[in-house]
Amino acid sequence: MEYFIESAALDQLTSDCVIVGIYENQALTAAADLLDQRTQHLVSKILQRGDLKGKNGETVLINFVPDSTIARILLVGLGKQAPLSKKDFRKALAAAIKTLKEHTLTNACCTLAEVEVSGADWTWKTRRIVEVFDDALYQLKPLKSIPDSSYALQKMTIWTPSKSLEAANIGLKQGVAIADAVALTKKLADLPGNICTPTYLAEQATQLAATKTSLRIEILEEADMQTLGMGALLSVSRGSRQPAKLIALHYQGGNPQAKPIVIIGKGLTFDAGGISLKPAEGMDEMKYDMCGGASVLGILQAAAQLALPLNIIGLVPTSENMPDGDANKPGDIVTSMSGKTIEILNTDAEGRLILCDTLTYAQKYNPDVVIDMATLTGACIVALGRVPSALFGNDDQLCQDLINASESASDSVWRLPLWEEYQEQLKSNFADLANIGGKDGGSITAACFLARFAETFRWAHLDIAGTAWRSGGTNKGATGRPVPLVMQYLLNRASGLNA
């Protein structure tokens, strides 16, 4: 969809439809009031009729509008007549565009942004328009035969006063930039893994690179990776017929002296979870092992699209994990990278074997700061759920840095430790380490497994099994997430607020 900002009056726009807020006391925005003035009071008139009560979500569609140029106005409630919270302002925009799918609609104008929320400002709230919006009018067409019906809404609108029009322009910008990066994130989340290979996405970001001159890409092939000892990672796609791939796509927009910030995705296109099989049931969502990585090349496009003046790598260590006769058993012993040896008890313990070579390997590009992001573990859900993704780090100003970020794009994190207690559970009797702890606390010691590859730089690790797709049903899919925190912590970096 297009989105463009307008600062005419809004009774000279010709739109088919004007998205304006309802407060619970039926307070009416500034936009509502201006509507109902034009309209010889219609929605007030809708309004005494308890059609809405103005709670936060609840939606009430005008469809026809007498003698305007407009032809619908959709009310949306707000809540109490007081400043939104962010999160209240983003369910009050979901309300919204849910209203708008369901219609024949070509286009739209939406007033919200003048909605008061607390510690936003119109970038911010310009940018979640556009985010919220185009996040629920994603697809993912090409696999059917018979495709399903495509959404009629292709241009939205978002009013503006003159007085906001240089601070919403760039809040559009933003929000254009990480709503495609959301968007290819999904796309290659969603595909199947007899599609979106390793190979299939080192294929994508080398197209990514093509399209961006800022961009340059170099990937690693399974003989490169031999020659400087990943034993770890190619452990891992010995199961597998498809070749494993280090992706490394290398964005320059700041310092060429400045350290360059290195963002870390898990790339499983297929995780069957190797000789350690994982059950039958919702195997299938395995495909989605690879939404680290999609979401690495979703922030370096988003990167590009709006020229950060930071210096950023994206690695994306990619390959399957099935049974085979070659395949990793538990009790094999790898070597990795860094020289550690490790004691495979669990082949579905494999994120982290792809993940540890990589850190080390991030080590050449004398990093400013690491972060990688993983959809690592099942118990990651079990102590968090589906809400926050697990943040763990050995940096307290950076796990900081990332909590502001989250708050601020609505994309939640939660810290867990890496008390030193539990590296105790990675013990192994036979090699440096094991690659799993046990039962209990197992997204700590998957994180602290990986913090011993990481003791050389700043680091930290966004565990995103909750948080990366949403599960059953016809509501499956991928959701882009953690592209919007990871994102919003490139552009505090690039605004200074980040140290």
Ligand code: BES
Contents of the next structure:
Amino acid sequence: MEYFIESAALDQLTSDCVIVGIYENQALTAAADLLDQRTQHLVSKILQRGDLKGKNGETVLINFVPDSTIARILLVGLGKQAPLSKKDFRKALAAAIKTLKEHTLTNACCTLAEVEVSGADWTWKTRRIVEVFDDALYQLKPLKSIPDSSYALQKMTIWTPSKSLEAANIGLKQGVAIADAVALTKKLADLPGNICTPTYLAEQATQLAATKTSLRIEILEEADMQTLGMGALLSVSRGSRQPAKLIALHYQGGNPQAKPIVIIGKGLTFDAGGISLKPAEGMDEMKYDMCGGASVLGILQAAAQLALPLNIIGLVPTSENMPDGDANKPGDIVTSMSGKTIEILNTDAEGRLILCDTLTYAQKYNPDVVIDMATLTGACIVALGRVPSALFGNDDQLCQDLINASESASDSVWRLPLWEEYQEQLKSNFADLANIGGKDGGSITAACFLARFAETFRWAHLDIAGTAWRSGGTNKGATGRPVPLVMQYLLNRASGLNA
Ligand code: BES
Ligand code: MN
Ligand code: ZN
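Would you mind generating the form predicted in complex with the named molecule now that we have the form predicted on its own?
Everything in the complex follows now, all chains and molecules, and the chain you saw is the first one.
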């Protein structure tokens, strides 16, 4: 869908549908009130019938407006007449777009940016409208011969008074870039493992770099990894017919002397577990084990689209993890690029093996900070459920900056500890460390493993196992998280908020 800002008087608009808000006490927003007056009180009459209580998320579509260039009015319940929480604002927007999708209109005008939201300005509200609407309209290019129902909506205008035009335009630009990034991430993650292979991911990254002059790409092949001594990464792809790749996307928008922000994403295009094979049930979902990697592509695309004044390097180690006669085996000992030896006690703990060599590789860029995103552990879902991503890090300021960004982006995180006591669990009889730390605190010991390869720079790790996709049922699919969070962090960095 395409998004525009509109500042013409509301009653002079031509639109298939205008979206307006109603509070729980039946109070009308300014836009609802104006349309009410111009339509011989159509809106209040409908409210008097009791068809809409004004509870957050309720909707009523007025399907016919006599003598008007506005064909329909969508009433959306906002809840209590007080500044809305960011969550309630999202809920109201999600309800509005859900209703619109079910009708045959091609354009609409949203007036909900006028609603007061705690701690949010016009830029934020405009951006959020684009993000929430676009998220709801996402469709994977159909792989079904008879596609599921589609929608007709093509154009959304966001109504803005002239005094807020500048703020709205910034929000629009950010919203579109973030929504596009989320859509790219979801698309790559939803594609099945037989289509989205490591080679496919590398091709997609190459295409992305070709469309943006500010992006440069480099792809390391297995032979290059061999030369670099990436024994941990290579041990994961041994069992697969698909060659592993290490994708490096460079975005240079900042001072050439400025240290880069390195963003790393786990790119397992399919994780069968290897010789430590996973159970059959739900194994299909392991095509999403590249959500972190897909997020890197989305983030670099958005950074280029917004011309952020930062230097960013995106690294995606990508591989399959398959059982095979040549696959790595429990008990195998490999030497990582850092020189540390690793005893592979479980071949299903492969994410940390491809990430540890990538962390070591990141060192060569002399990074300002390194942030990795990985669907790393099932234990993360046990600990935190599917609401926040788990945050770990060796630098309190960086973690705090990410927490702040997550709050403004409504893409939550919860910090877990990396205390040295946990390192005990990673001790091996035969190698420098083991790749698993037993059943206790699995998400933490995985992060502690990574920490051993991130000792020379400021580093944060996001375990997105529970947040990068919706599991099971018909609702299954990628969410695009943590793209909004990382984009907010980068926007904050760009505006000089965090040193
Ligand atoms: N990709 C999985 C983690 C995962 C599990 C993500 C479920 C999303 C949903 C990862 O590679 C893995 O298999 N981790 C193991 C680690 C264990 C062997 C220590 C796990 O979580 O079971
Ligand atoms: Mn695994
Ligand atoms: Zn995995």
